[in-house]
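One chain follows as structure tokens, the form predicted on its own.
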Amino acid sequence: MKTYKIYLILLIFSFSCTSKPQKEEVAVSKPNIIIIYADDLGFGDIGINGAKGVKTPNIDFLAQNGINHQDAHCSAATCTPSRYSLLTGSYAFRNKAKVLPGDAPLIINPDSETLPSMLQKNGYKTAVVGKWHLGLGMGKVDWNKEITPGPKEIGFDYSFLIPATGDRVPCVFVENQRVMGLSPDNPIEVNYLEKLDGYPTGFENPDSLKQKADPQHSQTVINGISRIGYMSGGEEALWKDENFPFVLTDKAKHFITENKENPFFLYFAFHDIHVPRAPNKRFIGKSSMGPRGDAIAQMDWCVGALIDHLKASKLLENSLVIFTSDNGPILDDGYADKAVELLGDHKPAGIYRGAKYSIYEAGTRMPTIVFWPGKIKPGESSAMLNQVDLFASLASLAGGKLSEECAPDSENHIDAWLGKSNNGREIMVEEAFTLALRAGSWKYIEPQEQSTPGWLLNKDVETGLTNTPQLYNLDDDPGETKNVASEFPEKVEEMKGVLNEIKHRK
């Protein structure tokens, strides 16, 4: 077993972008870059990784003709932190990035370099379409005028957003930082603390709901679904959840068509399969698992529609497509949609322990497929990768020069992403309610005195929080069933030291 000594490790790492490990740059014209970002999709939720009860032929096509990564991770086990890391190249704990309410201010500093702004500077047109959940404005957003700062200020030329999540108000689309379809005579107001005289609530009208919800999700009712938070006004602008796949895919396709003569970057962030799961009638019954499985089928259709559009536009061969997810799977996340009861033999996380919110592998080990026709030799890869590295890796591909201050945790592993090398990260941080360090097959989980938050106790989620160290050898024990910390105290101290150094870098 390879041993990772702390002083050797620290020689590898520096906090400046210009000191990142360098790989051979790929000598091709700038490809279009598309990141398809699913939500709450587990490693085992796609056919190629063993899904039962639902078929994902379009995603499987990408995997069969690209690289299906087996040890690729988001940076955190919840969505806002992962999205923050993806776009900034920085671990989310450095900015204390947590899951945000629907009216939170933008958490990415507009003065900082981001993945889209770097690509912009290198000739790319950039867009984000779909779920945002990184905050908008500067706090106390006025939804009735242009909302700033937002995606434009961090490098996106075009944006079409679900501003937070589908289970939070406001239930409107925001296009180029204005609420789409809003009437000036019917202004929107949002409040997360006090009830507004607007829409009914799930507490008051439980029998009118399409899905029963827990108390957290029982406030404003829009489209027969109760949400988190209170809202009034804006009836003309309200979304219909069942239309998400078509509205979002059409916006993504339109951006591609408008920019087919330029290299472009599209960050296509699905709502599926996040709650509330309300698949369009076209997909109801496409799985044996009820709304959660049907939402997977719906998501797969969106992937196929996008790939078909690239092909019809004669752009497919010069397009790098990365399909992945923001965090691990969750069954019961606030709505009674029978995700637990109808699960059957399906294993959303595959062989891995944990779920969304968990420090165990299922929290961050993501289905991850990289597809680039004619440029990638199909196969599987066991390289250890992290989405925080897409910044530096795609900069290498696009010819970007990174400034001293940007992307402090991002490493250039473009050869591993493209399947040219099986050498990925040497060490990697995983984040949930605590932190973990991966060093090859070894995984150390930092002890915490805090216990699992009360709101999670009824969701059957193993957070991994303990007040003693945990150490696992994933080569021997991929399911993290045997804590060997007491057998390898020197390894525990070594990895604890490395993790502490990473945490306290300035």
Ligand code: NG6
Given for the second form:
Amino acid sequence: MKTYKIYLILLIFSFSCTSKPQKEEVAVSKPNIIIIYADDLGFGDIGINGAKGVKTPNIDFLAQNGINHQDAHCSAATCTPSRYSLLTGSYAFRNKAKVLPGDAPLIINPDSETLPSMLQKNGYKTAVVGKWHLGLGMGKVDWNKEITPGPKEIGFDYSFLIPATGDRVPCVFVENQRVMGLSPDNPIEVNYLEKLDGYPTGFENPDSLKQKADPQHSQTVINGISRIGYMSGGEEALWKDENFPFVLTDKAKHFITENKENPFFLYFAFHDIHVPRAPNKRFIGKSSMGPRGDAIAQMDWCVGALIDHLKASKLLENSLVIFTSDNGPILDDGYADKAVELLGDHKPAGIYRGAKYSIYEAGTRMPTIVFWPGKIKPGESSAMLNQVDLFASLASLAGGKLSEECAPDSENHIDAWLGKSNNGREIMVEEAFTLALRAGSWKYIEPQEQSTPGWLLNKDVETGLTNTPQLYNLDDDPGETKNVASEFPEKVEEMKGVLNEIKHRK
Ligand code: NG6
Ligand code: CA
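Compare with the form predicted on its own: the form predicted in complex with the named molecule:
In what comes next, the whole complex appears, and the chain from above leads the way.
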């Protein structure tokens, strides 16, 4: 009888990537899952990890009452690839995912299983609120109609998006795949190659700007800030950067209220602390570091507002909250916002070498806190983890079973995420302009002929690109100061072989 039941289940679900929960599993109350995803926030940018010059009491509260992970990584040192991996359970290099322009098509295949569609199948209502940057539509998007495919087609029941980044047009919110507040008489057009009539540009009007910008960020001026790309029309729908924290937090809270009675998954992706950093006046001066520090304080406020709302809704006890970031920190990312000048003794990456865009640890080692009141024994963990694993790990929590084809790089490490075990990954790929392999404390960085792109040369960012191999032992040398490749040629060969095997895995 038992065997028969198993065969039946296998037969029913062999056509989909995850199986539907069985009856017994439904009876177990599933936790709400909230991923709070900061943008460009470094390991050392939060109080608990040593921030100076800005306080983050709400994030520190989560850490003091949860697990503060010390070796948890996003999959890549930039946004689009990390987000791709988080939602697909696949390393981003497999799809060649790179930072996308604001008019790029959706890079996640709607036919594939994703983290949100897996949770949907297991009884969750799902939402994404905030920065998207995974492309929308199929190319040549008409922003005046329903934009499809988008979040809905990959498993989100509700979406409220900053479509690409704050520094890229179009500067409008997209709610459930329609531009919010768009007037039919004033259609939007977007072009990343040619100037469109309508808005001034930063090139022509540098003196009108709230912050001076580099040439790449000197195109369309919206709200006194010049951006990447050209846009025309849609004045009624334009966002005001200073209102991001309130608009996004309200939408997230609303989704939670609407879904009080059922398990939900909220992917709450902040704009902060990406450029342009234009915090609301409520947060100006909250740090000693100017807009970058004030944006951290603003982001921390959003975390507090969300936690307060869960508490007031009596949902906190049954909610698993994961706070993390999409790539390492950067000071100058195109706007003159005094991030460099006002840094003081704050260390955005803590003790780690590198930054956003870098293959060194700071590129991907993220502030990562897992909070689940009553379910987690507070503490620190040194387990090696990667956001690509959240798919398989959360599937195990939600009762989903993964098949071979979906989430190819995702490993179930739920016990390590929850701090019940200190055993995370044994090996892990890190990605920037090149790839690296971690095997325990060893780190091998693959050599490349390519050198650091010109636009990064004056930004004090070490990409870590070299044309000879690099090898570090992070136990002795967490700051990656001593390349020991020539002392351990066999280790280099061994790790190169493992990395090649992972790269070419089908
Ligand atoms: C870069 C932008 C940078 C930022 C980044 C994406 C230039 C010179 N720089 O190309 O400002 O927008 O893309 O950041 O254009 S991310 O966090 O979304 O990956
Ligand atoms: Ca980012």
